[in-house]
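A lone chain, given as structure tokens: the form predicted on its own.
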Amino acid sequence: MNKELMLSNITKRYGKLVAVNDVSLRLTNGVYGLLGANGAGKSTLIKIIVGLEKEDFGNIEYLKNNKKTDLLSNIGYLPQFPSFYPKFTAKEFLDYMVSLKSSNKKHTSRYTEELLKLTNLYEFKNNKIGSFSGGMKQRLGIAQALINDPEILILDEPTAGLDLKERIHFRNLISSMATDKIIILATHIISDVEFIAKEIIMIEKGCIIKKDTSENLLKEVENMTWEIKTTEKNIKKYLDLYSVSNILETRSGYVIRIISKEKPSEDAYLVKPNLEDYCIYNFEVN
């Protein structure tokens, strides 16, 4: 089925602050990585899409086979700071959320157990949420977002608090759903979207500044990503002079990764860029 989420000239102001500035997007099935610094407008844009904020100007349409359909009933949403009932068990919470979201409650118990297995929480299904770690609560939030198998899945910082193994499981889960869902994933952890996103959407000061594949974006920094082997005493010098995307300590010293249009030193050598390098380039160098 042909599905499209259309945002047209979305604008949102808080007094003199323009949080979202004339944003227009056309999204189809697949994963979209929404990247931007703190305060760039990511969460505000997401809140507008899910109906928690009202845009001052513009409109949003959800089309299936070119026909308008209800947007909110087709959305699964994980907010940046999800709230839970601490005295509920994980299973009680999901049973309750299913009862709120679904008209078919016949197989609720079996369905919630499937969601708990999917998010690696099944063995903790009878534990109180108040005893959960931050990562476990985040996984529970992802589980509730998946109730009713939504056609549009919107996740705001979904891997916050997850360890590396959990993040890899999450990426694989999201990637497996991408063929028949529109998925928007806002994150500060760039590696979470670099390899699974169909396109990267970059937002700065409320404006969309880029929307393209990772492959195309990386071409812009192909000859600007350098590494230098150096000693600890030179680190501050490079930090003061250049945009540094990484510092790696090795047995023989340090390796500094720099984004620069010019070769930063005689012993610098070009390396293959990644999406984090591109973001440094866009927000600091360009």
Second form
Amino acid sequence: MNKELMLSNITKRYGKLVAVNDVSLRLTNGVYGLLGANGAGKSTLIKIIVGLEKEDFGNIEYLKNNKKTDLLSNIGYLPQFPSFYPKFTAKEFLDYMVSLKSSNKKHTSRYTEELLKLTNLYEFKNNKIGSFSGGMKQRLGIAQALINDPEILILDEPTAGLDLKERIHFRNLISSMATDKIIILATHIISDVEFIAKEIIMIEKGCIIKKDTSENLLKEVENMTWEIKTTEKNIKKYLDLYSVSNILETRSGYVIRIISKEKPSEDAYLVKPNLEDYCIYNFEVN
Amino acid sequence: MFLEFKKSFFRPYIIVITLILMLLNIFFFTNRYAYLTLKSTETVNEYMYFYPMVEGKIEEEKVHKIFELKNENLEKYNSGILSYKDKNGNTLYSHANIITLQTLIEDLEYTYLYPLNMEKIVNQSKENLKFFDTEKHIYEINKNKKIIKDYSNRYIPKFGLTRGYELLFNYKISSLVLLFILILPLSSLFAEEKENKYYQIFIGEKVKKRCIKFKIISSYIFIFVLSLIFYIMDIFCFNRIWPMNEIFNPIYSLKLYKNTFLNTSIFSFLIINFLFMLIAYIFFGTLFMIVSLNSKKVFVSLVINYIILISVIILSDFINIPFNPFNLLNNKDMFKGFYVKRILSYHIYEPWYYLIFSLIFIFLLMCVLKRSVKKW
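With the form predicted on its own in hand, show me what the form predicted together with its partner chain looks like.
To see the whole picture, the full complex is given below, headed by that same chain.
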């Protein structure tokens, strides 16, 4: 089924501050990584899409086979800092959310158990949410976002608090769902979206500055990513002069990763760029 | 729905506070109230000692025996016998017996003479009717017709223990206790969702509406269940203090309702009384919910609701408007007599008049609630 989420000229102001500035996007099935620094406007844009904030200008449409469809009933959403009822158990919470979200009579107790299994929470189903770690709450948030198998999944910082194993599990879960869903994933953990995102949307000061595939974006920093083996005393010099995307301590000293159009030093050598390098380049060099 | 109920109302602090206040009500407030009204529980015990002799249908033989007993005790008292033992070995006090038997005789008289007293009222109304008929005074004609219709052929079939019912209908502390309990969960019902940002996961109108619907329905269920528990609890408490029976006797077998226009049984009146109180609780509950819907902090909602409740309690004595929610809670006076209010050209008994206004006010409150829901 042909699905399109169309954002046209979305603008949102808080007093004099323009949080989202004339944003237009056309999203189809697949994962979209929404990247931006803190305060760039990611969360505001997401809140507008899910109806928690009202846009000052512009409109949002969801089209299925070119036919306008209700957007909000097709959205699954995980907020940035989700808070759930602490006295509920995980199972009770999901049962409650299913009773609110779903009119499907087949969505019974077994359905919520499936969701708990999917997010690796089944063995904690009878534990109170108040006793959950941040990562477990995040997984529970993901589980509630998946109720009703939504066509659009919007996840704001979904991997915050998840350990490495959970993040890999989460990435695989998202990848497996990407074929028939529009998934927007706002994160500051770039590696979470680098390999699963169909396109990366970069937002800065409320404006979309880039929207392209990872490969195309990386082409922009090709032949600009350098590594230099150096000593501790030279680190500050490089930090002052260049955009540094990583400093790695090794047995023989330090390896500094620099994004620069010119070769930063004689012993610098070119390396294959990644999305993190691109982001550093965009948010610092530009 | 059950989960919403559990989330909003099955909370440790609500359960603990409710239990504490319930126990206080059972073991302290009702007892204290009964003591202030009766002065001593011995009166009840003595009354209960003599009551079996006259219980049931009033017969001359039974009345005669009570009079005899009173005279016997009077003679004993006059000859200096202050206490004596009955055939079962119980110690009886002649002076206390005289007072108790006098009370019993008064109660018997009330029951026995009730048809005669009502007949007098009916006859008086018949005469009034003739007079106003010639004067063409429509209001008085209708009023007297109503009196004749409602008060004719009245009698009390059995002599029962009615004083416990009177204590129950006069007692209003549990209503106040209940209102103070209701404020706790209802103030946080919506405000808590805002304060903790739980609402962020309710995406779309349908989900939001369903959540609000669950909350409102479970609140009304909570109000109904808790008020029923408190009411039944009060009945048991007063039954323990002063046993009650003959629940299917007419309501006018209670001296408190001697002149009531109602021709229902005590049992039906218990239901009417409960429904009136329930409507008042629904009124206050809806008010508390509206405040919660418009508050972003639970504390603010709680404070506003307590201010509203305390203000209404204080002002209720001074407000003389058709709808005063406390009239419904303290409804005993409404049913005491033949009080008629006029709406356009219709005459309506005062309780029904207040009931109509209350329902109109509740309807208006629900409209405000609906408006607040849209903004939530």
